[in-house]
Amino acid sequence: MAKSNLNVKTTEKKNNLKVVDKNAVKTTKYSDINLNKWKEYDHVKTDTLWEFPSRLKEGGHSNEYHGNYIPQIAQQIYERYTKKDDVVLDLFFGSGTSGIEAINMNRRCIGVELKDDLAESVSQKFTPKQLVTDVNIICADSASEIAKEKVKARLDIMGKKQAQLLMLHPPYDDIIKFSDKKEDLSNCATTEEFYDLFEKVAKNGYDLLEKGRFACLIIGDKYANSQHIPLGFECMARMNKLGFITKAIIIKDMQGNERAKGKTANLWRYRALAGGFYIFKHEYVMIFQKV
């Protein structure tokens, strides 16, 4: 755990006890939350069950891209684990949720996206100035050395040696096909291959993340061949193998955040009753720290 960054004034010293000015600022090295006023942060979640009634659509966000994570996750993670002007690295940039919320919350972002057309369309969500100063979109394979070197070059331009937060929202194996590219994790021939490729991406993220800072993995499990496939826990194990320690496993309710499942709800209920399984209503938000 990082040591607290204290900016306090001692008003009295008695019996070897310090009396601290309650108006002083006390923060950690990785957050702007003033711990001396912790009761004022009711909107910041500290429990492991997250329920959001609907996907946030304000602040530049939209839901035209299937598979993007909801903005409320970025809001919670950024406030807990970053300071203003910190750089967020997203190695599965997709439709740009990480970058949009970085702008909204006075952070900066580097996003790596595999699909050329998606990288181009997402760039239209930002102004030319923002694309120079605050958000950089790199079109590359996140598991590659080329992507790693491009991120390093951009960090240097931003005045940082490493990123202050790592966001990872990979495909949930082959549940949704995002492209026809062989480097796409959703095109892996087997689940084991998916894990191996994810680990390569996570390794790049580990190397590019500042020591003591945090990583967020957003992922769900899948059901295949009449059995539950625990994608989340195996990806967690791969991140632990790289050197990350697990800080939290959050269960996020997906109801109200998914698309196109309302009409097939009864069909899935029938399949569940017939097949002896349960229907997924959650995904994981896993928090790690590089120590």
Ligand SMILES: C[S@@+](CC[C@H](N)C(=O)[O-])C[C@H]1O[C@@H](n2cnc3c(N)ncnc32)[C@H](O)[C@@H]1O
The other form holds:
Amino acid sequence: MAKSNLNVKTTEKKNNLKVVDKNAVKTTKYSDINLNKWKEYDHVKTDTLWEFPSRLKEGGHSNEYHGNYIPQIAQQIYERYTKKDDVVLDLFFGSGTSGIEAINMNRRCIGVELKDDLAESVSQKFTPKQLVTDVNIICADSASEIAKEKVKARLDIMGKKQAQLLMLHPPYDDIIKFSDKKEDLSNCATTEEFYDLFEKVAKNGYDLLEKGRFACLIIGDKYANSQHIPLGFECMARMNKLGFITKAIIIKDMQGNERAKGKTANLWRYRALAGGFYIFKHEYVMIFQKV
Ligand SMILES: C[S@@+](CC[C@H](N)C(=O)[O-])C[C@H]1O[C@@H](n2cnc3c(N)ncnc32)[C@H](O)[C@@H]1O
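Could you please show the structure of the form predicted in complex with the ligand, as a counterpart to the form predicted alone just displayed?
Full complex below, order starting with the chain above.
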């Protein structure tokens, strides 16, 4: 961690001896974690293998949307990379996991979602007051200039020039088809087109994010034509091309976000043995920084 990133507070000099004030708060510019009390943060992960035995269902979360991410990811990422009142920008808002957790953790959120019916129904998860002060939902194509302008306008209302954290949880190419819209990343004719659209969204995210702040990409890979297609690594390369540096590649188990796993497990095992591949048990949580 760069020394210049630290807000080191009070140390007094007593009889020429440095006395550390036990109540002094030492944080980074992007988190409220008190480094002087770092031993009290057992719940905060610092390892790259994330195992969550089940999906968190409390705190306003439900599991009705196929393709949502588990709230524990937002909890970990927000604590490491945001401060109270910071604005999280999620350009694939879906069922609003990022927004719900922002409220639970005293952060704020702007979410952009392509599907108008979804954007409409997700807004019911928040109170009218929250929808004015804490969570802004925009229905738009996140790759577009219009979406970018709308996010800027919302940021302005929230008293910010740029966002403090970027969350990106795109469709994993065509694995789950979210809509028939041509702008939908799950509806691309080829995987190359998916990468190009992803890059456009990520470019908007880059421009809307404050310098020094972080982006989190949640993504899995896919199989097609008897091949492993590494969506995660190619999307990472596109992030790097835009100017983000990679800070971490976290492997997160898929427990809690697979449906009907039991019913199909044997079939997949047979296919793996017959086809010479391994069954995905993980997805990636990749961390980037705009430097
Ligand atoms: C993997 S889901 C995100 C789920 C979300 N993280 C949650 O927890 O509910 C991807 C979402 O991106 C949306 N989407 C796809 N293409 C988009 C685009 N061009 N602009 C905005 N949203 C898009 C889909 O409709 C879908 O809801």
